[in-house]
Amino acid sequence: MDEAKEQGKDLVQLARLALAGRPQDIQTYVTRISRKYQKLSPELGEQLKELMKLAPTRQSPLRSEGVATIPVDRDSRLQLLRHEPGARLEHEPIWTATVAEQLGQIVSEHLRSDELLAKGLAPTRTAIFTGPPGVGKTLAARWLAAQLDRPLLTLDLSAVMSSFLGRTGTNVRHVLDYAKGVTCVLLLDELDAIAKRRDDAQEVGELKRLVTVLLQEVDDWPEGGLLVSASNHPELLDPAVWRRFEMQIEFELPEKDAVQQAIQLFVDDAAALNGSWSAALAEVLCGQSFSDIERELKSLRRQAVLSKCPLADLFPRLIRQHIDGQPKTARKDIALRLAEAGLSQRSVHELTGISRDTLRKLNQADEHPLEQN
């Protein structure tokens, strides 16, 4: 009798998943009950096990077959998702140790999902990335897609707010239902856009409905899928939003060591960038995001090409742009690095405002550090 009740519960759950159009979740559920029935009903358990052997793998699941085209706006006919079929990275990301560990865990869980399922567990389904603009949140989503060999689908919620707000979240639901049917990494960008617009008295009802739709979809995200949200303003998010995400990853502005790595990466000219220039540039660029650093250095490289001058000759121009507002201790460090890079004391003084006498003392202190103790 107990066995019949168990089979009845499992049949109802399978029917629910089938009617909801969630074949990947059906696979997950069948995998679980096949282990259970190997004890309760060995013959049935073995049949389910054999069926799973014939089913598509998790790397190429059933739900990727026969997928509909990407949803479009009914008026403009523009696609509602940005689709990157093969995520490509221009360069290796620079992460803090904590961020690298958390991202690596997500990848490991999905690549070794069978080991987790064997213990009744599932890989992380949802994660939220927070931090200021330009620190690598979107890059991290693209990196995850590349590591898992999945397409990256991006839904920009700030665009959703302007385009779909009067439609009570219907189009958003269509988009997320579509993404559930594709083996992908889905990025919900600008999640805080919803919170930012809650003070609009005319639209508050629509906003509440849209938030409800999103939270329901996140709750219902299928096992084996990966949904990532990104927010530049986590302080605006409702506590109910935080509870929906299994992993929370905070991206911070890069520290000086990471800034120096970024400079070496984006300059891409070892001959132009000796250690002293790298250290001096890191001093003035510290506190900026990776995207800001990349933008400024690429601009400098373009100027070097068009003016047909060595890139290193333009580094002082970048120093000059950022030296104002630097504390005196930082300007002293910058002055010392510039002297080491080969600039004259006069040029160093003009760039940093540090006097020649002070620079000579800094040089002596740097050459004989033990004598200063």
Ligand SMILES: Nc1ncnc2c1ncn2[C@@H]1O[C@H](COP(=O)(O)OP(=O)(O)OP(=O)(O)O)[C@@H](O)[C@H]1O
Contents of the next structure:
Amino acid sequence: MDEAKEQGKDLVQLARLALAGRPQDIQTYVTRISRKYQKLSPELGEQLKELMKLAPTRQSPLRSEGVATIPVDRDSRLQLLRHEPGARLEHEPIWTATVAEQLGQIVSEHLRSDELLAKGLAPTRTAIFTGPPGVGKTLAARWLAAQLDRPLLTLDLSAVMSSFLGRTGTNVRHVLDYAKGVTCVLLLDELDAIAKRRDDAQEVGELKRLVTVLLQEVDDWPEGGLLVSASNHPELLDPAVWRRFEMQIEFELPEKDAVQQAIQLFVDDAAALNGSWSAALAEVLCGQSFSDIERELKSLRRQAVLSKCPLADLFPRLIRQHIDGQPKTARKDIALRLAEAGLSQRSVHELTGISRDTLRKLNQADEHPLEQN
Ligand SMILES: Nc1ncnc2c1ncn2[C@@H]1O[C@H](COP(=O)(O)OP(=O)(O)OP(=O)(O)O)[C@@H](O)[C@H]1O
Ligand SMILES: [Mg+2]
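Any chance you could show the form predicted together with the named molecule after that form predicted on its own?
The next block holds the full complex; its first chain is the one shown before.
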């Protein structure tokens, strides 16, 4: 009983310090109570001790000067870095086998770095993620931070670049110096923003200097650290830039089975997806990014709630939105695929306007292509 009382008291005190934004005091407090709980409740004490090991060290800016020292732009005073202390994911990401393997390798290398160090090797320090928008590049950085139980620090280069360019180099250097002192995952997001900004001759000089700063940092990133960078226009980047990264991971638009997984994830209602809906929706959503699929399905869920109708009643509308306005050949193709996905010929006709007769013929032609010639 006493123990519960103690814990309650500590919880309130921690909440008070957290709400007052006093990270250093929280650290001191946690160190103190972790010693107390070693005796009172050894398991809890051990957990707190482990947490403190991951907390910023004495040398790091977080510890010595508090969170307020996150670098800021000199004039605007806006923070240059986004700091996510406990990176959390709303849902498990969907990775292709290759991406899962590469990301998994980074995690294992860092979690088991002592085994590598014993053989004179160091875990991967730098990686670059490329791919179209909305396929999980930023998400992957957050996922890595969560797996490694490190804070995620994000420098959005497109935001930094939009301020007065002359200061960008200094700002970036500040940010990188800061990030080096903290055990974290540093994400340089939208790396291609540098390449996009080539407006005038003076800027070209500035940009060259900026690229030089970045390349040096990527080369010299400290052992044990993890710097990841994301870009959806790798072709805009000087090959010298992305070759510097130790690992390159390509993210792609989801294939059909990943689209189906995404549908299940974002609809989050197995009953609604009963029957052939999951496969049928995948036929029209295939070709889109995960974030577009998420947006469409969440919007549909909101509509279902507000109109108090079962979600499945709205699936035909979503499918029709993707079909309307398409030329007849495309509609025929979708009709065939929807039928293959398991929708009845009647539903397919209602959704696509393709007659059941045509559908039967298309089906036969698809099943026996040679007989048609
Ligand atoms: N592989 C994935 N698995 C599950 N959800 C995903 C995946 N990729 C993207 N999403 C969803 O889409 C959202 C946006 O993805 P994210 O920000 O990672 O895209 P991005 O590749 O960084 O795009 P951009 O190039 O525009 O920055 C995520 O928060 C997540 O909800
Ligand atoms: Mg992103």
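Positions refer to the first chain, counted from 1. All of these numbers come straight from a predicted model, not from anything done at the bench. The term rigid core refers to the most C-alpha atoms you can superpose between the two forms while keeping them within 1.5 Å.
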property: Core-aligned CA displacement of R35 at least 2 Å between these two forms; result: yes
property: Core-aligned CA displacement of A312 at least 2 Å between these two forms; result: no
property: Rigid core superposed, the C-alpha shift at L11 between these two forms in Å; result: 46.6
